[in-house]
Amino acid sequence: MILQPLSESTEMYLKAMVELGGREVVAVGRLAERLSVTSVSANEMMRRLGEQGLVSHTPYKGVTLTQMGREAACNVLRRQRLWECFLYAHLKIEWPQVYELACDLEHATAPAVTEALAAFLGQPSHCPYGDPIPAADGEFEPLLGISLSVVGVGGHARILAVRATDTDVLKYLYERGLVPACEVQVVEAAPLQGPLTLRVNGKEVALGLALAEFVIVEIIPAS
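In the form predicted in complex with the DNA, let's see this chain only.
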């Protein structure tokens, strides 16, 4: 499938769709929320993407990526995450800033550069935030993990990935040691959707539930 060049904005919508819903239906409102635009703007874009055959839109139900849309979206993710690897491992850019800076570069990256970069990096499988890098053909293994927000009190878990994109949010998590491979224990969960209290690297850390949603973990069975 040959993909015509897409606008930066289009690529952001596609990326948000695959990050938010994968192969599932996504509510247009969620998309608008994530991209910080009005739902009108998101709707309009969905109409355009529908005309281009990238998404399928069932009014009042939501949108899904078509095969073509999914390929395009995975291609964007591949570029993004390869740049993240480069910025982090070679340019020594601070972890919280990597996402945003890679995002700028991703839209300006020709296929030849993408593949040369992948080769240079040694075909990495995961980005610095723990998410898998789609292959050149567009497919990838979704991470099998659960959100930290659903781990029960007393549970031990290892962070697999951090799904935040905002630099300030990433900075907040970074300062508390909440990065991939880190192990955490849920000490307490405050009632009424209150914050979690975690034990991280020997220190107690409070983390709002909304933030905990972004943190993908695997349970470490009690030995």
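Same protein, the form predicted on its own this time rather than the form predicted in complex with the DNA?
Single chain only below; no partners, no other molecules.
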């Protein structure tokens, strides 16, 4: 159990580890890239979190959350995703802007407010970006999807979640119809790591592989 309130930066690191790897090992370099910090800063934070018992280090591989670290991280995710639901459904904030605004709110939300918000929203199971909202005890069922970037040419898929965090990236995907529940088909994959050509809502859309990594899908079997 976490007895002391965590700093905002600590919460951001813990949350990023869940978003990137769940229970798996996360490379510190990926963590630094996700949070737009230097590798030196990320390694120093991992050292401090290790001293607090929040992460454990696997030599030459990366870091994983301890049970205490995972509980803390899921608590942050719960707050953020509940705020995303509220901002989107009740304040009618545009979908691409919700993530960043919820990030600002999550760090200043007391447990009683979190649970009151969950009750007000009717205990939602997923956020507007399609990811599951952890329960009050921190448990949740992870999405069993794959990245759109690995879907083969001709493949049909349904978007489960969008895991971008940058507002401009979210806006780019939103404007092209790449949002949860949308169905897509991979029409073409350019060689040498080139962009994918997708069919979305009857239109063809080009999407780079780096952006396709943010889109989590499930394959729709051929009929």
